[in-house]
Every structure is written in structure tokens, then in C-alpha cells.
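In the form predicted on its own, a lone chain appears below as C-alpha cells.
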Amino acid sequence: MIVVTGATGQLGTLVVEGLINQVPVEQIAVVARDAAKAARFGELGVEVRVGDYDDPASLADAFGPNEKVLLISGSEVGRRAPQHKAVIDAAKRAGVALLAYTSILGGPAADFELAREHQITERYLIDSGLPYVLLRNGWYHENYTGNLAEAVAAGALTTSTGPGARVASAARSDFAAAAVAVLTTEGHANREYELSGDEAWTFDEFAAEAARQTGGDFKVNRISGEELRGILTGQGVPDPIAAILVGVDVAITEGLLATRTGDLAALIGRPTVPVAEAIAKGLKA
């Protein structure tokens, strides 16, 4: 049996419909923390079972001897390392064979805030002695094209990264298809990837693209972080949460999200999706 935790999301929902793509749905099962939300899932034969990470005694039940786990990550930042704790610790009791983690790129390197929650659960997960895969997610090209067109509406994409600064994201698709591969076949026990897209844009090729598929004018608008901190703390982003955002440019300035080792393109048996691609997909939506 193969597992998903956090099955509802966006990144579950594709890994699911990826699965079911690839085995007998029999062989499937989520962890959802409701499970009138995951009862699509249910509908195709899909084995539903209710685990809240924040409730340790609710997950004692969500996993059986043998089977592949994928925890995906939590998205409720600065609870995310307990509740991590919680899953690995019912992995471990219920002698799951593989427990697969959605980390971040760099692991242990990636030196900024948002990654701190992460690499204290790379370490407890290692630690547990659970064989283990860590799948150390880039970022996503939907980070920037969710909302691509109220920004070619406003003309400009802000941020606060410095010029030349790079990312090698890739699509949520491509993520979710690595976790797939890690799911359904052998040899990735006690591995680690590091995985990301295939070209490492800047943000100004990435408005030229935007420009040059709207036929308009769309340019880098290059604030400072203390300014893109009150824009998003203007906009309802409690402030932590606004410095831990910011704190993401500053690394992407650094390099820290470039980084490109060929793993995301060599476990999904094919090229990531170019950014290009996701700015059209972004624009039409």
C-alpha cells in the first residue's frame, strides 16, 4: 500500500492522480485531516483514512506494516516541525517500509528561515531509522504565475531579489511526479534529491517572456525587503510570515534556490516543464 499524507492539497492531489495513473487504486490510501474533503478520492476507490498532524492519537491508526509513506509537508509555518514529528513517530510505530519527506532545496545548506523547519525534520526523520527518502522540493514556477495576471495587469512583477538573481523553479506537476517515481519504484531508500527545473531564469527574462506572450509592456518593478514586508503585511500576511518571505528573495539573490543537479529531469524520465510553458498556463488561467 502507498500512503499520502496531506492528500487534499495541491501538491497531494496531483501525487494521487499520479498514482492512480500508475497502480491498482486499491493500492492507495490518504491521510486527510477531513475526510469529506478527501471523499473524491474515495469515490475512485482510493482507501481514505482521517489523521490530523496536529493530533498525535488520531494518526495511530493511519498507517500498516510495510507500506510506502509520502509526508508532505505542512503549509502552517513555525507548527510544521511537531507535527512532522507526529507523523514520523506513527511511521515508526506502525513499521511502514519507506517514509518519503517533501524537504527543501538545499537541505542542511539552505541558509535561510523558511528552511529551518525542514531540516529539523530531515534530521529527526534520519534519526528515527525508518528508511527514508528526502525529496528537497525547489521552488515553483506557480509561485510567480498564480497570480501572473493581476501582475501584467499592474505592469510590473515586484520583488526584492537583486539583479541577475536566479531561480531554477519547476511546475508543481514536476514535483509531484518525482514523488510518484520515489512511490513506485525500487533503490531510493535512504536517498536524497535535490530537485529543481532545468534552467535557471532571472527575473528579468521571466518579464521579457511575460511581455512577449501578452504583446504588452511588463517589467521587474525592485523594491527593497523592509518595502515588499509592509506591501505584504498591507495585504493581510501576518508579519512573521512577511519576514519569512522576504527572507526567501534574500536567498534567492544569493543562489541559494539556482541550484540545478539534473535529478528533478532524471526521476520524472523526461525535461521539467520550461517557464515559459507555465507563464502561458498562468496567463490563460
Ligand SMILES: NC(=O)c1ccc[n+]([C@@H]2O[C@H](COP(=O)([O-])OP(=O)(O)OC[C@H]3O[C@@H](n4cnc5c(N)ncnc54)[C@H](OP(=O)(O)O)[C@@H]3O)[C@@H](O)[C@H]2O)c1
Contents of the next structure:
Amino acid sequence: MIVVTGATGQLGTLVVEGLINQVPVEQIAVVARDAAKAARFGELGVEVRVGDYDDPASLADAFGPNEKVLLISGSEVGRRAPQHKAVIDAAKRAGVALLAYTSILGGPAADFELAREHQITERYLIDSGLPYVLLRNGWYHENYTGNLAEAVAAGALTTSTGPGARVASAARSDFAAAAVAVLTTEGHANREYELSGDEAWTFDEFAAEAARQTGGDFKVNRISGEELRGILTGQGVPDPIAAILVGVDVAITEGLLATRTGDLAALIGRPTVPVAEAIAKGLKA
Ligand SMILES: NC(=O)c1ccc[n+]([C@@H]2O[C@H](COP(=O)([O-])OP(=O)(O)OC[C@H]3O[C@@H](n4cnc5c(N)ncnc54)[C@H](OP(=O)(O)O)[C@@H]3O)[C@@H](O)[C@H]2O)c1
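Got the form predicted on its own; could you also share the form predicted in complex with this ligand?
So here's everything in the complex, that chain up top.
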């Protein structure tokens, strides 16, 4: 049995869809905090188990002996270390065969605040003695293409990254395909994969590509970290989270999300989706 947590999220949905294409549906289970949200998987024959990362007792029956588990990191920044610990504890008690975790590119070397909970989780997972896989995911293309129509309407991509900063982002669907690969093939136990796109683009290159595709004027609007923090809090983002997001731009400027190892293309067996393709998709959405 292959069990996916966080299955009702964007990455999880792509992973479950990928698994359904590759293994018999009766060998797939999902763990969701909201059974209603997972009902569409249930209708396809996937086993739906209810469990909340915040409630260790709810995870008691989430996993079974010899199952392969994908722990998709939670989305509530600041609460994730105890949440992930609860999942790992439950998986260990159940005697799972493998636990793959969606971490952050660079792992222990990712020296920025958003990475801390991933680093704590990686350590806890390794120390648990469970056979593990660290899927160290880089940035999603969709972080930039998800609201591209809005940015195009505003005429600029706003960033507090410095000139020349590069991001080796990749499509969420490619990270999902990598997770499917480690869950459906052998030889991944106790391995760490540094997952990122084949190309590392600059914000000027990104804006030029969006301008080329739209035929309009589209530029980079470089602002300071403090300005970005103000914009984010003005949009209702809590200040500590805004500070963490500004920290990501600092990390990008330092090159921490530009690492390219080829691990992602190797796992999925093809080149990664180019950012230009993601821009085209973002513009159509
Ligand atoms: N690499 C990147 O660029 C990037 C960007 C954003 C996030 N991430 C990380 O990657 C993860 C997956 O990305 P995504 O795009 O799929 O995010 P997402 O759509 O927000 O999905 C997050 C998933 O985690 C589940 N979850 C959150 N808190 C939970 C809890 N207390 N108990 C059980 N499940 C819980 C959510 O359940 P519900 O469906 O019930 O909400 C959802 O299924 C994120 O959670 C985050 O850790 C990475």
C-alpha cells in the first residue's frame, strides 16, 4: 500500500493522480484532515483515511505495517515541526516500510527561516530509524506563474531579490512525478534528492519571456525587503510570515534556490518543464 498525506492539496492531488496512472487503485490510500475534500479520491477507489497533523491521536490508524508513506509537509508555517513529528511517530508505531518527506532544496544548508521546520523534520525522521527518502523540493514555478495575469495587468513582477538573482524552479507536476517515482520504484531508501529545475532563470529573463508571450510591456519591479514586508502585511499576511517570505527573497539573492543537480530530471526520466511553458500556462489560466 502507498499512503499519501496532504493528498487534498495541490501537490498531493498531482501525486495521487500520478499513482492512479501507475499502480492498481486498491494499493493507494490517502490521509486527509477533511474526508469530504478527499471524497473524489474515494469515488475512484482510493482508500480514504482521516488524520490531522495537529491531532496525534487522529493519526493512530493512518498507516499500516510495510506501507510506503509520502508525508507532504504542512502548509501552516510555524506549526509544522510538531505536526510532522506526529506523523513520523504514527508511521513508526505502525511499522511502515518507507517514509518519504517533501523537504526543502539544500536541506541542512538551506540557511533561511522557512527552511527551519524542514531541517527539524529531516533530523527527526533520520533519527527515527525509519527508512526515509528526503525529497528536497526547490521553488515551484507556480509561485511566480500562479498569479501572473495579475502581475501582467500591473505591468511588473515585484520582487525584493537582488539583480542577477536566479531561481531553479520547477513545475509542481514535476515534483509530484518525482514523488511518484520514489513511491513506485525501488532503491530510494535513506537517500536525499536535491530537486530543482534544469534551468536557473533571472527575474529579468522571466519578465522578458512574459513580455514576449504577451506582446506587452512587462518589467521587474525591484523593491526593498521592508517594502515587500509592508505590501504583504497590507494584503493581510501576518507579519511573522511576511518576514519569512522576505527571507526567502534574501535566500534567492544568495543563490540558495538556484542549485541544480539534475536529480529531478533523473528521477522523472525526462527534462523538467521549462519556466517558459509554465508562464504560458499561467497566462492562459
Ligand atoms: N516548493 C515550494 O515552492 C512550495 C511552495 C508552497 C508550499 N510548499 C510546501 O509544500 C507543501 C505542498 O505544497 P502544495 O502546493 O500542495 O500546498 P497546499 O496546496 O497548501 O497543500 C497542503 C496540504 O497539507 C495539508 N495539511 C495542512 N495542514 C494539515 C493538517 N494539520 N493535517 C492534515 N493535513 C494538513 C492540506 O490539507 P487541506 O487540503 O485540508 O488544507 C493540504 O492537503 C506545502 O504544504 C508546503 O509545506 C512548497
